[in-house]
Protein chains: 2
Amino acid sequence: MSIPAEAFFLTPGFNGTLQHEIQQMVAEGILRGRFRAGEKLPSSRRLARHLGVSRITVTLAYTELVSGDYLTARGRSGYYVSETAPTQPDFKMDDRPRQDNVNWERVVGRRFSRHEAPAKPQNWHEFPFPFIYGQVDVSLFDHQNWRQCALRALGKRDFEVLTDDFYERDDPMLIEYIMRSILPRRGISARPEEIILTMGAQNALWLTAQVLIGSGRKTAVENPCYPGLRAILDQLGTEVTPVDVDAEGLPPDALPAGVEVVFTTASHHCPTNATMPIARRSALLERAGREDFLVIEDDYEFEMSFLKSAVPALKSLDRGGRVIYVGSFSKSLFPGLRLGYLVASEAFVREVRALRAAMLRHPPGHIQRTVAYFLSLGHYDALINRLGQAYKRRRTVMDEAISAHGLAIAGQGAFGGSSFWMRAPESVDTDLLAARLRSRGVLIEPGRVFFAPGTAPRNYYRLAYSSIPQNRIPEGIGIIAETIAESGPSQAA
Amino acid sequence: MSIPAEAFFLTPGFNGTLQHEIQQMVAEGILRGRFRAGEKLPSSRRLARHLGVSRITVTLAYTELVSGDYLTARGRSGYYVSETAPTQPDFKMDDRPRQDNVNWERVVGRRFSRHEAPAKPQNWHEFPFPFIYGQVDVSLFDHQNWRQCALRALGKRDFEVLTDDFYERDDPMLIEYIMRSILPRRGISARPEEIILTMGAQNALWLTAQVLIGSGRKTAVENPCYPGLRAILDQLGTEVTPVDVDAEGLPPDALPAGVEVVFTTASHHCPTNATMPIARRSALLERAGREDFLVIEDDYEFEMSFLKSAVPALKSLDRGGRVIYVGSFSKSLFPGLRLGYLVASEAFVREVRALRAAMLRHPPGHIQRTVAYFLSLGHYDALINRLGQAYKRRRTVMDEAISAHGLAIAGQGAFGGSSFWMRAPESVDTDLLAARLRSRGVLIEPGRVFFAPGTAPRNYYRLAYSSIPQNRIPEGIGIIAETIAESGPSQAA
C-alpha cells in the first residue's frame, strides 16, 4: 500500500526547518499507527511537489528518517516504512471519568505553597521599558562563545562528563577554574573538599538552611531581605528574626541574643545595594566567634563593581571557620543555567554532598563542562568586563533621568551593581503602581515582597537596568514619575 | 614594554585545540597580572615559530582575544594588552592558619552523610567488563542528533528558554510531547497541570517524600527495593515497613495496617525484574481507595521492553487520583541528564511545584528545550528502538552464558530491561566477591545496599547488559563463575 503525499500537510508557524517538520510528520505518523510498516511513502519528487518545498528538502529527511530506522530505502522503487520501526504500544485509553478522592488538604504533610509567585511576567521581554531585575540582556550576553563551549562540551572527549552519573561529584575542572579564577576574585582561598556545586544561589540557601536549621535553630535575616530566602525559611517553620539594616547593612548589635544562624548579603545587600564596611564585618565576626554563630553570606553580585573595586568577601575575613559563602553564575551568566556554589568548612560540606545526592544527584554534566570551557578560554571575564561598561552607562543615565524627574534614590550601592533601591512618596502604593505602569509598558518590582510580613512599608520599589536598552531609560523614567504624580494624590486623598 | 614569546609554553595533555591553548595562557596572563595594560604581544609569526604552531593558529587565537577585549590590534604594528582588559582584583590573601572553631556535629541540624556511596567506580569505563547498570554505551547512544538538538537549543531562537529565570514553570513544549509521546506508551492520559519535571527520578521521589512524609506518615516500601528510596527516607527519619516482594512483586495483602504512603515499582520491580500481574495493581488499588493510602509508582525502565509490550501503568488503573506516577529520561537517553518528571493531580502538583521553586527554581531551560526536540523528531523513539535490540542480543548471550557456567538467576522480568538478579551459592558474600573481581577487571553489583538493614542476604548481585559489549559477556560471565567456584567453598569453611 503507499501512503498519498496528501497525508502531509505543513503547518504555519512551525519551529523548526522544512526538513525538521516532514521528519517529525513522517515520524509521528508511524508512531501513532496510522502509517504501518511496509506502506510506500510518496517519492521526494511528489511530496516536495505536494508541500512546495524543494525536493532535496524531502530527500535529506528521509535519509534521516532511514537513519532513525522509521523507514527503509529499497533502491529505485523508493522509501517504505521499515518493518522495525520504532512503535508505541497501542493501550485503550481509559476514558470514563476520573474523580480525585483524595483529600489533598489532610493527605499533605507540610505545605508549600503559601508564598506569592514574583511580579515578573512571563513575556516581559515584549514590554518596552523592563527595568527588571535579574534576567538576561540578549544584546549584552556573549551567545556565540557560549554556544562554542556548549558545543565543545558536546564532543566526543567529553562524553563520559556529559552522560554519566557522578553520584556525589561536581567536575573537577569546573571546581579548579572556580578556585583559581572566581574565588581569588573575592580574596578567598578554598580547597576542592570546601567547594561544593549547586542548582543556583537559591539552591545553595536552600541545603545550608536544610543542613542547618532542619531541626530548628534561632535564625536571623535582613529585613528587608531577598523573598526567596524567606520562602525557604517559612517552609522550614523555624523562628525567624528580621533585623533592620541601615546605610551600611546589617548593624551586628541588632542581632537577637542566642542567634544561632545569620543570612546576610554583606557586600551587596538585598535589595538596598548598601555595602558593609570593613570595620563593622570585623564586628559581626568577632561577635559570631564569641557567641558561637554561623553567618550565611550570600555573594549574589559580586561581579558587577564596575564603578570602583569590591571590598573583599566577609569570607576572606573567616579565620574560623564560621561563614558559609554562596556564589553563583545567575548574574554574570544567566539565571536559566541554575548554576551556583557554597564554599564553607568541609565538615558541613560532606553533609550538604549527601543531602545534594539524595535530592538530586548533581547539576547536569553538560552545563558544569561548559562553564568550566567559557572560563577557562577567558569569555567570562571578557563577559563580566563588557557587562560591567554596559552597566556604568546605563547607570548614569538612569542618574540623570531620576534626578531630572525629582524621583527619590533609597539605595545605590557605591560599587555598581544592576538596580536603584527607590523610594516613592508615602501615599504611593507601589503594588498599585507597578500595575498601573504595567499598561503603560512599563515593568518595575514593587518592594513590599522584600519586607518581612507585617513591617512592610508600601512605598518602596526596585529598579534594574540590567535588561533595559539604554536608550528607552529616559522615557521608561519619565512615564514613572508621570504616573507617581498621578496616583500619589488621589490615593492619599 | 613587549611581552617575549618565551612566556609562552605549550602544556602537555591539554583538553582542547591548540587555538584554545593559547587563548588561555594569553588570557590568563592578562588576569592574574602578569601582563599588563598597553605590552605587546609578540608577533603572530614569532610565537608561532616559538611554539612550533602554525601561524594562522596564533592569529586566530589573537583574533578571539581582541574580541573579548584581552587585546587590541594596532594597524601594522601588532597587538597590545587593551587599556580596558578584563582584569581580576588583586587582593592580598590572608594567608595565616585557619582554624575551624565549630562544632560542626552540633551545629548540624539533620545528619545526612550516613549512607553508604553506590559501589560503581568513577573509572568503570576504563574495565573490560562493567556488568554495570544505568550508565550509557556510548556505543549505542544517538550522540549525533543530541548534539544537533541541543545545538539547536543553543540557537538565538530559543534564546529566552535557554537564559530566563522561569520560576516555577516548565517549558510547555517539552510538557506537550511528554503529554503527547511519552505518557501514552503507558497508557496514561494527564493535562499539563498534571505533570512538574524533576532533576531525575531522584529528585522526583524526593519531592514527593518531603510533601506527603514531611511530618511523619506510616509509609511502606518494597523490600529489596532501589537504594536512593531508602537513603531519601531515612533522611526524613520517618517510620518505614519494607515488605517483602515474591516473583509477582509487592503482595498488597502484606501491607502494614494503617499504612499512609506506599512505594513501588510494579512494572519493573528494582532490582528483582518482576512485573506485578493486572489482577494484583487492581487489588491493590482497591486496598489503596479503601484505605485511603496513596501510591507512588517508580517507572523507571518501561521503555526497555523488547520482549513484549510492557503491561500498562498503575497510574492508567487509577480513577481516583491515589497513585503519584514517577517517569526519568535517565535510562532511555541518559542519567547525567538529570531530568525527570511527576505526574499526579493538580492538588499535589500544585505543592511539589511552589517546593521545587524554593528548592532550585527549575531544571535548566536548554535541558528542557533539548530533550523536547530530541523528542519531536522522533529521534528519542529511534533510540529506545535501537536499544530495544541491542540489548535483546546481548540478553540472548547473557542468558546462554550464565546457564552456560551455571549460575543461578533469581529474577529476570518478562518485558525486557537492563539486568539480571542472580543469588549466588549461601557461603558466597557478594561485597567480597565483587572486591575480588573488581580486581580481574570485572564489575557486578553486590546486592546487600538493595535490603533494608537486618534483612539481607549476603550472596545476591546484580548483573546488568545496558553498558557492556556483547562480545565480552561470555568471558565475563566465566570469570564471574570461576571466582564463585573459588571464593565459595573457603568463605564456608
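Positions refer to the first chain, counted from 1. Definition used throughout: the rigid core is the maximal C-alpha set that superposes within 1.5 Å between two forms. Here the structure is a predicted model, which is why all the values come from computation and not from measurement. Compared with the form predicted on its own:
- Once both forms are fitted on their rigid core, the CA atom of Glu168 lies less than 2 Å apart between these two forms.
- Remark: with the core as the superposition reference, the CA shift of Tyr62 between these two forms reaches 2 Å or more.
- Arg74 shows a C-alpha shift of 2 Å or greater between these two forms [criterion: core-superposed Cα displacement of 2 Å].
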Contents of the next structure:
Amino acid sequence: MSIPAEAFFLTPGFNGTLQHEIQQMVAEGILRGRFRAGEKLPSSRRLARHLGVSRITVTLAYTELVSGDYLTARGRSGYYVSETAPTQPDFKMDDRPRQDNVNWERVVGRRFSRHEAPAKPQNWHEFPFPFIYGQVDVSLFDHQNWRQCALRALGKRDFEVLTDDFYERDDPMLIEYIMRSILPRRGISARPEEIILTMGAQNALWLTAQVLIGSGRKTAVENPCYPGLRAILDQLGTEVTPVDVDAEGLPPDALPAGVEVVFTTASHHCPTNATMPIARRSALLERAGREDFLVIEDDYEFEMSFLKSAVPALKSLDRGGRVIYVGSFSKSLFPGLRLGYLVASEAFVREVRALRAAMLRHPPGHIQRTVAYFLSLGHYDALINRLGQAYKRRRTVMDEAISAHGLAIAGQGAFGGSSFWMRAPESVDTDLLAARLRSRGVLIEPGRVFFAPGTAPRNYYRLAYSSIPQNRIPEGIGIIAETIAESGPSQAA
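Moving on from the form predicted together with another copy of the chain, kindly provide the form predicted on its own as a structure.
Just this one chain is shown here; partners and other molecules are left out.
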C-alpha cells in the first residue's frame, strides 16, 4: 500500500529547517501507527511538488530516515517504512480526566517557592528596551567557532568524554585550562584537586552552603546582595545577619561577633558594583584568621573589566585557606550554559565533590569538552575582548543618556561590568515604576528584592546594558525619565 503525498503538510512557524520538518512528519507518522511497516512513501519528486519544496530537501530527509531505520530504500522502487522501524509501546493510553487529590500543603515538608526572586519575563526579547541584567545580546556571541568546538567535542575522538560517566571527576582538559589560564588572571594558584566544576555560580553557592552551614550557624551576607544567595540560606534555616555595604563594599568592622561564614562579592558587588579596595580585603582576611571564620567570594563579572584592570581576587591574598572562590562562565559566555567552578582547599572540595555526585554526578561531558576547546583555542579571549569593547560603548552611551535626563546613579563600578545601580526619588516605588514601564516596552529590575526583609528602600533599581542594542539606549532612558517624572508623590512607599 502506498502512502499518499496528501498525508503530509507543512506547519507554519515550525522551529527548524524544511528537511527536519519532513523527517519529523514521517517519523511521527510511523511512531503513531499511521504509517505501517512495508508501506511505500511518496516519491521525492511527488512529495516535493505537493509541499512546494525542492526535491533535494525531500531526498535528504528520506536519507536521514533510512539511517535512523525508519525507512528502507529498495533500489529503483523507492522508499518504504522499515520492518524494524521504532514503534510506540503497545498499550492504550488512559484518556480519562485526571484530578489532583493530594493535599500538598500538608504533604510538602519544606517550602522552597516562597522566596521572592527578581521578575524577569521569558519573552524579554520581544521588548524594544530590555535593560535586563544577566541576559546577552546574541549578536555579540561567536556562534561559528562555538559550533565548531561543539562539533569537535561530538566527534569520534572525544566520544568517550560524551558517553562515559565521570562519576565524581571532571573533564581534565577544562580543569587544566581553568588552572593554568583563568585563575592566574585573578592571581590565584591552585592544583586540580582544589577545583571542581558546578552547574553555574548558583549551584556553587548552594553546594558550599550545604557543606558548611547547618541550622543555627551564624552567617553574614552583604545588604543588598544577590537574591539567589538569600534564598539558599533561608532554606537552610541558618542565622543570617545582613551587613550594609558602602561605596567600598562590605566593611569588615561591621561584621557581627561570632560570625562563622561570610559571603561577599568583593571585586564587583552585586548589585551596587562597588569594588572592595586592597586594604579592606586585607582587613577582612586578618579578621577571618583572628576569629576563625570562612569567606565565600563570588567573583562574578571579573572578565568585564574594560575601564581598567580588575583588582586581584580576594582568594589571591588568602594564605590561610579561608577563602572559597566561586567563578562562572555564565556571564562571559552565555547564561544558558550553566557552568561554573569552585576553588578551595582540597579537604573542602572533597566534600563538595561527594555531595555533587549524590545529586547530579557532574556537568554534562560534552558541555565541558566544548567549553574546553572554546577556551583553549583562543575563542574565549577574543569573545571577552569583543564584549568588553561593546559594553564600553554601550556604557558610555547610557552614562550620557542618564546624565542628560537627570537620573541618579547610585553605583556604576570603577572597572566596568554590565549594569548601573540606580536611585529614583524617594517618592517613587520602583515595583510600580517597572509595571508602568513594561506597558511602554521598557524592562528594568526593581531593587527591593536585593535587600534583606525589613530593610528594603523602594526607590532603587538596576539597568543593564548587556541585553539592549546600543542605538536603543537613549530612547529607553528617555522613557524611564519621563515615567519617573509622571509618577509623582502618589507612589510614595
